[in-house]
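There is one chain below, alone, in structure tokens, taken in the form predicted on its own.
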Amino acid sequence: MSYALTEEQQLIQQNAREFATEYVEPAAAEIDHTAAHPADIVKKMIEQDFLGIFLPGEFGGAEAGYLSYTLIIEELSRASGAVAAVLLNHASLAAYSINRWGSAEQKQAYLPSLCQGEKLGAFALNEPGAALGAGEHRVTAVKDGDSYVLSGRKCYVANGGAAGLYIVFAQTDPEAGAKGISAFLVDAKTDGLSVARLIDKMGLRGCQSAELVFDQVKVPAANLLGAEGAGLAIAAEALAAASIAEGAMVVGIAQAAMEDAVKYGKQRIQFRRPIATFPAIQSMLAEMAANIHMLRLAVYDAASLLENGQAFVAEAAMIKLFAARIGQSALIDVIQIEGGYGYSQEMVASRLYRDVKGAVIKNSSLDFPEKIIAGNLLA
């Protein structure tokens, strides 16, 4: 499609599609089956500069912009949502946050290793059984001289166990509630930080999700990201940036599913003709195509806003709201078109359905998208 993509962006998109076809697609089913972190594919993504595609050149990034990055996410997602999710959590959450709020020293210390793939990034936000900073296992950070001591648990940390660097959200001021949340840069090898377990998920299985334990983890005060109490604002904007990439994931997954349904519809014969000629099937395909097209335009537009330094949070919330609706409805229709075959593990629709659900719920916003959109309208 054309969205006034530059020649460079078109080349990046084509390169990502060829990469996904050659390296990701042949391994996608096995990644889903084993739920293993796709380390070999990540190494190949490093060679393509995917990990630092939108980051500044002074830190080893490609400076290709956020729209180019979403094009890569979309193409990877057509082959494997799990592989795309590994990149998304590394780039949209961890790397984005450091580039946006990190000090000059923090950027110099961490962004080169994130761009070059020496470290994979992760975002340790969610906590077991309760809202951030509210449960009995909440992560707290107590000042101790020129350090902070972190204690507690985090759950559903994407890239957990595979990451070399975590952005950890901890409560530095219990009296302030949510306003007392701060963000810290924590190396995965820091004493006291351990992986309690890997969580077996329904979809996006190759993007590991882990429960982390912080047992008196000592972090230098210099590793505080932004100011004390800025954690909630950092998380909200990073999650909005991630929502744009998640929209690209849904576009890629739904596009792959629709193409599979079209192929099946042309081959499946009933009443002496392909089922693709039936009005009911054509109606489902037409609605699917229209929804994917509109979501793609919204994703590209929001990515362009972010890239150009314009406000994008409301648009990102709209993407999250729309993607949740059309992604699931598209996959339900695909399974309906493919019938019993579509419901079986023999067809790709099963994996795509499980992955598209994960794409829209795995990084839940701190506020519902409806609340963000309405708040923007009423401001």
Given for the second form:
Amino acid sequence: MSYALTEEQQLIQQNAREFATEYVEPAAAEIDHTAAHPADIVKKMIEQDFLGIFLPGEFGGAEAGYLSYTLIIEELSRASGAVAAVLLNHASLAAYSINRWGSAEQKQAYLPSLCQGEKLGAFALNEPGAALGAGEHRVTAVKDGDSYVLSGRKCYVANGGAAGLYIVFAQTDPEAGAKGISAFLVDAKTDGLSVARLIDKMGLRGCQSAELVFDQVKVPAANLLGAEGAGLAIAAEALAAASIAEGAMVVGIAQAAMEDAVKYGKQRIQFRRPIATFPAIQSMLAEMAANIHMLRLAVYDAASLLENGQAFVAEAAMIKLFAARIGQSALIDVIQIEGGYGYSQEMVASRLYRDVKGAVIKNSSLDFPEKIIAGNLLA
Amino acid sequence: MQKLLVCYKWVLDEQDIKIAGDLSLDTGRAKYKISDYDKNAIEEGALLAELHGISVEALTFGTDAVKQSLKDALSRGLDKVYWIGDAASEQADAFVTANVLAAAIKKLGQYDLILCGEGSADTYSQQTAPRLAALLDIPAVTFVQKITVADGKVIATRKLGDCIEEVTVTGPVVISVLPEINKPRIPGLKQVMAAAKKPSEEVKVSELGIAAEALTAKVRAVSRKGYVMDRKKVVFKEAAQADNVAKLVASLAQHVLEERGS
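With the form predicted on its own already on screen, would you show the form predicted in complex with the partner chain?
Now the full complex is given, and it begins with the chain already shown.
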């Protein structure tokens, strides 16, 4: 396997960096401050074909591959983790799932609008008080003729309120526990579906998290994604695909933080010399540079596996495990290097710290990453 | 107006060039890019082609590394790129570059409008476009900030030191553009992916019949060093802040007066 990016991938990376610098970075602090969905930037991302990046050309996608997609996520994350998260939830979870498990009719009905940005996608999985993957889902889907009727509440739905299409996980067979969960394609305008509230978060604030209420929401049976009872498997793989992109988010956020620390370290004078000349500072910078580099390679590797149709779930879990460690430690060190200034809201490190925590905590896999990795080793 | 040609240069990205303590340049990790003003020229060519439904091609001269530029250039709205990769470009100045470009254009055929950037991001000699026009025996219009094509004529607005001049040209012309003429597009993913399917063609210097002396640079770079502007490190230490502010303002005013006088 070669990790050298192709000419197209290098161009996509270069153009994404230019896009992020030109349009995302100037708005990043304001997005964080207001926590408003960045609709203007999403519109510009549509013009760049970001929303259908790895989807097939027949549905309006750019067919640029999953690795190119992670390059874009990394570049967006350098400027704003929130903007990257909006794209990630749309692409890795909603669009990926429909492209992977949707019927020909479902793909034709939904993928073009997701590629063209007419609809933003979202994944409605979490529920208040329910453990992921444990079969405790309280949102139910009851078959009623040619329809299912969904009832209950979902929480922490990223892109909630901004999305036009939700993939909703509901218990079709409560007796079967985790094996009785199914996935449904639900248009945001369906009667009975409403946004109860937006949840105020510490990071990734422009990527809205909503609590959704399903009050007797009638969904055509044709909108069942995959087979009845396949919901857990769909969620597990989509979350693994998202873990790869979240690894790219951590790479981007940590890279931006490290560059800020390097710049600060060269400027900040203590004991008559720049603090970047102190071995303790250099040691922290060197460790974060090495960690970021290794995580980036792991992301490229897993994205290539996914792109080439090979098994990637264990590698995605490794990214989840490693990204959580190195992302947070990098940001703690950056704030340490920048001292009181880094701790202030005037510097970018504070936002990056809050965002990196969000990147590793959101879209939790159905199991601990260690368990997935060990399970793969012992199988 | 039927055919447009844009000339562009593939240069080291100055943001990647590091300046060492002895002011020598470290280009070891520097990537290449399309020269900034040439992106404006490509964008203008692409916009004119899209507006008038005509074709726009490009021509570039560099080392073998120039081949890496093709997909980038083609993703920016060009229909085809002709590329000349030759070691002669390593020491080429504007004299050599213009000789090679002119010989290639004579071989490729008639173009109604040839666009160049006002200067390149590396040497910024601003000579290539006028030299090219002279060699092709057609007019050159420089410092252009706006181009309109109507009734077979090119109307170019020039930004000069003390005035704006509007020039109307009929027939083939070389125009060099300023950065304010447009904002180069950031190619979308589909444009990047489509670039691989667009044609490019190599033109060899050996096939252009250029005399050896025309490939020998007139300018020889003796050395290249980084430029560092030293801080003046003036510190005002009056007890009252108002006095420090007054001194700072007076100092700045004096500096402005000196700049104007120089």
